[in-house]
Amino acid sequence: MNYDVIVIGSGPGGYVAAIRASQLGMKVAVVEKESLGGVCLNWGCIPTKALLKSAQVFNYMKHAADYGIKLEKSPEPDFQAMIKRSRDVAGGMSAGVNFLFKKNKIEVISGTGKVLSGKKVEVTDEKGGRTEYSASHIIIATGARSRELPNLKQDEIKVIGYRKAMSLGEQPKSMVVVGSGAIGSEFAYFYNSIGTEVTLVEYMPNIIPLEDEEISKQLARSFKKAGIKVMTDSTVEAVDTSGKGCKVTIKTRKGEEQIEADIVLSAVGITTNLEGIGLEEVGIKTDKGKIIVDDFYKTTVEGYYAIGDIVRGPALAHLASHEAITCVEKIAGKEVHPIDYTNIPACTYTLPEVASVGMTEKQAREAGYEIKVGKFPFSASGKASAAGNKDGFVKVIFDAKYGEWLGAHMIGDNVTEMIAEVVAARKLETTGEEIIKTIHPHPTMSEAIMEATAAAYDEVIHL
């Protein structure tokens, strides 16, 4: 029952955490009490991208004849299909961890781990049993789960959150979505390709709030143009569930309006899982929701550590994952630096999709930056052409002074898959004037970011 290091959940920041402190020659156990791979895995990251690529396949075929291809009828949707591929390739990822912890002989306990005093961790399994580990390192990384707004209570009915919306037995004919980050615009974006009337409702003037205001306002465009009905500066005061459907009053600048829907979805953030894991009775500090560590995720207890959601930072997986390293690596005795929180990528799996790094430009200017600003659309670039799917753009902000580059924001096909090499450029103290003469691949979506910077330093040669 004694280990070098038990982690609480799988998700990914804690199997990442247990396969390398497995790496680094320590005993290890992951405490899990539902799936292994965690909400990302099982019910986020992984089966909404299969959700949205069964959408994107979709919207291919609908528009078939644009890219020369006769069908012999319409195609249709058979949401019950996607719904089980989804499930599947969850299923298949789970599987993949279990595989990698069986071959870095990491043990799994299942049951609901707590912790205790002396470095010990409780694990109550489905039976109601409780059995107590040992370990010298105890990591936590118990995630979160979709937030409850009082006047917006989940009854996974007709008031659903994220799990309920990848899982529904029938297609809704109508929906209205609550918060549009990330998580309410994809699947507005889902629901609305598939056929579903679509309602995106969200507090702050702009939809998906944190990224750049441009960015913003042309997805707002992208879905208006794809039929979703977007409210912004509006909140849901009220939802009447007593009739077949929903009633959905909603208080706009104009006054109230009134919606009937089959189905609400809440997409207004997410809630951290601190409750009942004995971090009161162990004297670990928690501030606003988040358990207070160090630059290495050391809790205010000796021994005791966390990462991912529970910790400050945005809810990102791959930020958990490398927070897991980190940690690891630290209790390992290795060198080690702590996460540059300023550089860390965020992407929305929309169409067209959305990725972000760095300052917004009303952050660099803000900040008191002399800034320099390039654009690209990918109206210009003969790979989106060519694509059939001009809509978009790539924006890049540079400190006119030294050139660093402050950040990037960009939307439009693959934009997530290019968004890594801004990451990497940063991280690599990477000028503007330097990636202007590196040489990207034509023609590809990618030389839309060396023609934005190329525009920020009047030297773009395709507008």
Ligand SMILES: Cc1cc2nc3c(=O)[nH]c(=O)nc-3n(C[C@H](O)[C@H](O)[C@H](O)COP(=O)(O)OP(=O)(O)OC[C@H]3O[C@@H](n4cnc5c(N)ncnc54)[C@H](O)[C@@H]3O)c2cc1C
Given for the second form:
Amino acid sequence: MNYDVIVIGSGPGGYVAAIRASQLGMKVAVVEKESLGGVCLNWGCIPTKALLKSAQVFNYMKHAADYGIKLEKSPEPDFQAMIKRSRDVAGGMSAGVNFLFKKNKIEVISGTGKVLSGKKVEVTDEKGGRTEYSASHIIIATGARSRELPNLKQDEIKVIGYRKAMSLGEQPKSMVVVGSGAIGSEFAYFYNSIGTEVTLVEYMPNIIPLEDEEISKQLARSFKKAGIKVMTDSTVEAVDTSGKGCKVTIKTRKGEEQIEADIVLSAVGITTNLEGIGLEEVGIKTDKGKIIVDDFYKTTVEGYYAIGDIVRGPALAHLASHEAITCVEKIAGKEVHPIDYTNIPACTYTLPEVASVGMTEKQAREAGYEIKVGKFPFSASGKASAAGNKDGFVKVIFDAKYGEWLGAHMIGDNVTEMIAEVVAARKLETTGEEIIKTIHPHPTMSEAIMEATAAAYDEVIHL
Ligand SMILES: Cc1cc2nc3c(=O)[nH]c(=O)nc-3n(C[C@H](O)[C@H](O)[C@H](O)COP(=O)(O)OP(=O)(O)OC[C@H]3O[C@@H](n4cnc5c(N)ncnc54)[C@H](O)[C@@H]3O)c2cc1C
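Please show me the structure of the same protein in the form predicted together with the named molecule, now that we have looked at it in the form predicted on its own.
Shown next: the complete complex, the earlier chain at its head.
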């Protein structure tokens, strides 16, 4: 065997698996066909957050007078500079993975990997040359790409996916964003903030449809206030790109509507990268576009594992990384526990931000729980008032009988930094009573978690 572990793909699944395996004393190689760091560092989490930061700074500057600051001139967005900054940030993060690989003595094999029987990986390089490598354990972490709908073919000129949306040469005057999950909502917020006329189209009755309904409705209100046209219960039927821009036909509850826009961004989800990587030849089974794995990410064939977006569960970077660690530690013979898929936080980095973990109120009721629900609005928070960001609230859901923390849903400034408290508390099986007695620093946004919990138990002080 050439290696103890070969990982195919260097996203937050693959690169974390490689580093943890090396830490545990294994000889590791990573096969990657693009830049190190995968979608997350190059085309996902990080570059979008860089763009969103530019939007946030611009929004602050537009409201500078509210904070007692006079600007000589109205601020103007420099689109190309924003894109460049975002690409530079992504490039820096990718270089960081390279540094970590060197530090951990992980070998990088550039090219396209394919699994072969007999615990082998064939790598095709840029020039078409093929080399075979073998390993005791092969981890597949090839991730996913933008999903294409038949009536929304991405030509990457007028109908684009997320990669193009963060590397356009020119700021569009108008844009239709199809799909209001985290990716669609973040781009809608970014482009609207810098002056693009944005229409956000969602098939479901609410935007960010996986979130608690009250949170979705609050974000829709904030979006509408900011000037985004939000169309729910609506489907994009066709896009005519034959003219100068795009003529978008949208089916709504009230009938058909046509909207003209420079660009249509398709943000209708992802498709896993399962094709051409040798799964069928080796006999690795898939189900509904995902590789079937057990609790420790072993596929249906001994010696082959899969982690990240290509296996079941939400497509999130932090989950991919934790799957990687669990998978590798199990390979190394450590005592590990399966990941609790009911305790995975999800965040959307719009303004206001959205963060959640656990069951929504509807899910808790449908699961038959008798529940205590508490809410605390940021309009009653000293820190939110001082920051000038009073939109939003924290909502917590507890099981009335045993005090189990079933879910938490937040919308407001900085809530993506607050949700980890809930995740940790739930992991430690903390009850509502214990959260109320946990001293939170003042003034902070996080006090709202304690106050919302107190509200659930009729003990709230500041309402
Ligand atoms: C616009 C956008 C924003 C996002 N924002 C967030 C966020 O804020 N927070 C969050 O948690 N998640 C976010 N995500 C999701 C997150 O990026 C993914 O969940 C995460 O990247 C999945 O990691 P992965 O390791 O499974 O695969 P990926 O990151 O997709 O990496 C897979 C890697 O495998 C390589 N590869 C594929 N096939 C082969 C092959 N045959 N040979 C060699 N290499 C191959 C690819 O080039 C790629 O580098 C976002 C996604 C997008 C698109």
